[in-house]
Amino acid sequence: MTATTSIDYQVFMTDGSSAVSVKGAQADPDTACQFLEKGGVIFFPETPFKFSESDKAFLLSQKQKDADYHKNIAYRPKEDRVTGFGAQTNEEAEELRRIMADFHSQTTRFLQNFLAPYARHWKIDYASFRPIEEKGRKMRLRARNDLLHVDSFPTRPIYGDRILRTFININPTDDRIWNTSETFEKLLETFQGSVKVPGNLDKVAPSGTSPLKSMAKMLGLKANGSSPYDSWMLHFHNFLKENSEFQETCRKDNWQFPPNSSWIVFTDMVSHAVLSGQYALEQTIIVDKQDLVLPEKAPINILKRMYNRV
């Protein structure tokens, strides 16, 4: 697979204003990061990233195991292994392993170029394939896809960092259907009175492992840390996806990714269900604060202005 990073790509603005086109000759990375980070979402008619038609077949192939336990099979860079697939035999977990780090490295250059300013500090997340249709799709009312939310991690901490996420529809035939709506700083403007007020945004997990994990761990339970942010933040999530009048009601974009198109989004910023689909690959990156072209933007410093935590 090989990147292309002069291209020409558009811009969804969740917002509710108009949709902007960007040549190849005309984008530079800044305006490309101020794009996002104003919760817009680029997209890429056709997507940068190249397979091979053999192993867009066989990604076709792959079911996904325990799909009550795992949301998606996961590729774990660090650890250079895939989770939640059900390969029958080593040579398919081997050739599933290969392209998975083939996609990841393929969009971590990409960006490296795309988004420069975010690789000085940034972490490489997991990536991930999709292989389950959304819609219809069973699972508990909190790890729901069809419902609005901002994304939080309820396992690993960020401390007011940002959720960037890359996806690639690979269905041969059938689009990829999102609804968007409002962004952080217009629902926490709405919900301000309803949610519980942040404690110190700027606490830090001390180093080690704390008892909460330790005590998760032997329960075999998932623990999110102490991070203040990161719990708002998961309380957040889980309170836009159990309120009823908010999903009935809200104003809501609906945007149609076809096959082969590619998409990038500051997930923790622009509220997103996924009401249909199968069969798309994301890759994670977790940007530094410190890195932002618009640190104004970031949810954390949204929290502190609102909350007068500044």
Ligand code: SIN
Given for the second form:
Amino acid sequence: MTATTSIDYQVFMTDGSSAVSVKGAQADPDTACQFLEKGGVIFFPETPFKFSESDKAFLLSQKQKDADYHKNIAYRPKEDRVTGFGAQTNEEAEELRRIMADFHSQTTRFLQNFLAPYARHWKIDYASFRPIEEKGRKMRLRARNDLLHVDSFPTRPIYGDRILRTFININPTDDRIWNTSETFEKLLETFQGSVKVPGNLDKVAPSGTSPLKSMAKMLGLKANGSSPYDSWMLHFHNFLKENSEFQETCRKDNWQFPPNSSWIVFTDMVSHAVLSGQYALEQTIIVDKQDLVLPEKAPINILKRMYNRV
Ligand code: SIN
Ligand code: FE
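Could the form predicted together with succinic acid (SIN) be shown next, to go alongside the form predicted alone?
Now the complete complex, all chains and molecules, led by this one.
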């Protein structure tokens, strides 16, 4: 018997077509992966992740430390450690770690079944808690999340692997509101002539420190993506945020994620912006390109095709 995803869900299509309802008992994990890789947002009106009322209340009471430096509160699963929080006591810090670790293990356990093909080689990245109201949030232009963009990984290269994000809105009363626009594939068709051609996309930077990297380190800067793919994606992310004509005139879909709902999306494929919302949890997973169900939809392969680097 083929495994099913067992949970009902909806898929918000980001190409302007209407949402699709999927009966989990009839759909297998491959179907869910295909929807995501085509640029769909998988939506659960009621989140599959459970928290006690007291854990939720605790999260809602947490403040972020140094909001200019830390974009969110982060949980690093490998180190089992939380950064960027403003908890006052050791007990509070430990409580936050416990709740974030629980969220991290709930999401990974769920995705192991729901998106089983990805679990073969995935890398579990940070989870985050986003306690700041996004509406009117003051950020540097390139860090602003209310401008449409595709995600790139500015500090750690991913060499063409994929950025998969799972969210839950834990706000007791307010929706989290997103706009999405065209997928990476469409955007690249539109802007092909305006962004510079990437170098050899498969090339992996040699290990060790290049003069440029040690200089960046000396100056206290974070090294940018160290593969041509990562540098290009970061460049494209910045290009979209800085392009006011695109921001104003592009086609947009507006999505409301109500309290206690969850959604999953490849944020390197779906261009997105968060317009308002406070208190969301998020888990990032890096999906290995060898596990993709539709590899031709991966940004690295789209880039290779567009620039005839096959
Ligand atoms: C983003 O990835 O741009 C932010 C999404 C969110 O926090 O809702
Ligand atoms: Fe983003």
